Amino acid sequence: MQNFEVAVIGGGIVGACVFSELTRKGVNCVLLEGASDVSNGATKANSGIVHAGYDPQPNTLKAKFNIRGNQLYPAMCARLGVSILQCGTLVVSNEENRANLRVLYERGLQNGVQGMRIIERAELHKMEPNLADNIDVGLFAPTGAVISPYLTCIALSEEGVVNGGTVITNFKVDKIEKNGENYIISAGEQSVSANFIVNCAGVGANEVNALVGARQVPLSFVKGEYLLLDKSQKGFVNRPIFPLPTKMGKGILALPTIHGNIMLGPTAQPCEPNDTTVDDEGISAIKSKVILSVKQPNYRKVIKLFAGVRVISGDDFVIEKMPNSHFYFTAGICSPGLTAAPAIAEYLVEKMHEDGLEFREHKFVARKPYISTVDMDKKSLKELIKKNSAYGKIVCRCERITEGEIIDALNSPLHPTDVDAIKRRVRPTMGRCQGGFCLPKVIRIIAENNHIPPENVQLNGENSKILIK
């Protein structure tokens, strides 16, 4: 049984931030994830927006950690070597709702958002030519940004590993026992021990809490469905475009991804904890509501439908310590949870330090970003291919991903093993054809690299075979 100072349960963005923060302070830490890869829950299926901070009610945890997280993201992304599109965000409205827009502006000032301004019609439509004709006024927040949530989560987890941490996947925690000063954390026959536990299990937060007798948090689950458009629609919008928010959320928006796609959504429907289906009702809701902010998108260019589940606990985040213990837990980390995650991690790690967790001098090791041949100039690419011909073999024609990039991803610090894990790292099967042409080649490369038969290659973890012999 491996022994650690801290065990973080849950490999979403909050858990990955906590894991990275701990390892950079020299703490012997393990990240336990029940799925076959990190970033396999809500983190892989959200809008990827680093929110400016005008939406949360003042003096809440959401407001506090949103503002701090927004400040941390640019330097964090630079350190990780992942992209951040610092494009700002827009909330738009007609003249009749100008007063409601002003409420957001005043709330943002109270929360400490920097650089916001109200923009009038002429400038607004120049910034975003595809706004709906009835849009008259907007709130621009320049500190808003867009990231890849799943790649950022993966990068944080990799950073933790190269700095001495351990990630264990397929570890579905089903038992926690106290053994003196330590906790014994088990998943079937496999166990680890740790002095501190941080529960970042998302939809499974209450199940983990129950294993140690921590309080059950009131949770509800809301499904958000999305439509993803092909890269040919790049420029339809230049930044996230929000309608005025309602009590159900921030509404149906249109936004660019860092990879050049356009995303529409999300819906907000009560659901079961793991319901990621997309149905006609959700698609219709997106189509009927997105045109309140922007002109009609070209739905012939939709290449992907997907959904994520938001976990909500009342009106604020839950971030607590179980009394008389070293057990910390988070729950209800819905929007702006992605933005808040680095700040939540900073807070939790400091609280553990105050509770006796020792920090040590540590020589930081930078995580190595993935090679992107499509972003290289011809001379550099030619030199790379001379060194390794695999970088000259195109596998995914839509995204122009090479065999060399896929092999690199397979041998990266977390050693991903299935097709979706490789997709989240270097994007094969993410283009217009959604794997129609490249999937057989991706399967072959995974099989050869991992020395397994092709029929044993999984799509996304256990019991998701693609080929049947």
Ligand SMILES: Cc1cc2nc3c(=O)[nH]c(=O)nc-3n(C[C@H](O)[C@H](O)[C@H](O)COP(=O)(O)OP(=O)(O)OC[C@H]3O[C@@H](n4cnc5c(N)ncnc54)[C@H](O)[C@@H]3O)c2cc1C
Given for the second form:
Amino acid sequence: MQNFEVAVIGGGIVGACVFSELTRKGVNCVLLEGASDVSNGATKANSGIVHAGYDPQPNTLKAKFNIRGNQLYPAMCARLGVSILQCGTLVVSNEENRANLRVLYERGLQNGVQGMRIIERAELHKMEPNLADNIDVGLFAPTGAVISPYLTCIALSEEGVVNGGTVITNFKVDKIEKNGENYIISAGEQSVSANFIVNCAGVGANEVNALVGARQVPLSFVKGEYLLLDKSQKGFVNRPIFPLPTKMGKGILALPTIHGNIMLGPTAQPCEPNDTTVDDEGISAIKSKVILSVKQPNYRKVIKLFAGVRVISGDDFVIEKMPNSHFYFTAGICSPGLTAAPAIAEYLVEKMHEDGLEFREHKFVARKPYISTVDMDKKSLKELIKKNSAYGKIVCRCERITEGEIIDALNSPLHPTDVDAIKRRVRPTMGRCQGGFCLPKVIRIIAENNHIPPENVQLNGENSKILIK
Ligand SMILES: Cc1cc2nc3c(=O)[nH]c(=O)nc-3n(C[C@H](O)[C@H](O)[C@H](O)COP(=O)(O)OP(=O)(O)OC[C@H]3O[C@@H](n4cnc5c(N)ncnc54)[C@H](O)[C@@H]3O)c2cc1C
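With the form predicted on its own already on screen, would you show the form predicted in complex with the ligand?
Every component of the complex follows; first up is the chain already shown.
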């Protein structure tokens, strides 16, 4: 059995941040993920906004970790070699609700958000020409940003691996036993041992807590549905546009993704823990509400519907340690959890250190970012193709992804094997045709690279075969 100092359970953004933070401090740790790849829970389906921090109530964990996380993101993305779009965020309103916008501004000041500005109609409509006509005033927060949540999570996990950590996927923790100072953590027949555990299991937080007798946190689940428009709509909005938030959440937004698509959503529907379906009701809610902030989007350009599940516990995050143990848990990490994750990790790792976890001198190894041929100048691309002709073979025409990039992704530190895992890394099947043309080629490349028959290639985890013999 492999022994580790720390086992992090759950490879979403929170677990990946904890894992990366630990490995950079020389700690021998393992990230255990139940699915076939990291970033398979809420982390793969959210708005991808690094929030500025005016929304959470002052003196909450949400406010504290939102602000700190927002500060950590630019340097973290630079270190990981992933993009961050420092576009700011905009909350918009009509004249009647100006006072509510002011409340948000004051709250932002109280939380310590830097650089916010109330913007009047003329400047606002110049910044965002597609705002709805009745929008008179906006709150601009320049520290708001947009990232790719799944790629950031993958990059953090890869960074942990190149810095000495271990990631085990398809490891759904179902048993934890105490053996002296150590925990024996099992998933079916497989087991590892560790002195510390951090539970970052998202929707599965209470199930993991139950395995060690930690308290059950009251949780509720709220689905957020989205429509994704193709890249031809780039520029429809230049930054996330929020309506004024309500008790139900931040409302329906229009926002750019880091890759140049436009996203509309999310809804807020109470749901079962793993319900990521999108229905007519959700689509209608998006369509009727988004036009309160922006002009009518072009729905002929919708290429994908998807949903993510918020895990909510009252009004704040839950970040605790089970008394007299080395078991730490996070629960109810809903929005702004993506933003807060690096700060939550910093906090948890420091707590474990105070509890006796040793840090060691460690020579940091930078993760190697994926090559993106579409972003290369002609000369560099020519040289690359000369060295390896696979970078000259386009597989995904919509996103212009080459065979070389797909092979790189397959041989990357977590050795992903599923089509969706490759998609999240280098984007084949992400474009207008959603794999209509390139999916068979992607399957062939995975099969050849991994020496398996094509019919064994999975879409996303066990029992998701694409081809039937
Ligand atoms: C619709 C929506 C929009 C959002 N927008 C934003 C936003 O713009 N900005 C922002 O800051 N936040 C946003 N959030 C919140 C953010 O997405 C979450 O806070 C964050 O992704 C939570 O990460 P996590 O690591 O806690 O959970 P998850 O990403 O769900 O990860 C938990 C992981 O644990 C694994 N797991 C579960 N049980 C086990 C087990 N027994 N053994 C092993 N592994 C297990 C799961 O497979 C999963 O991979 C949004 C959320 C939603 C749903």
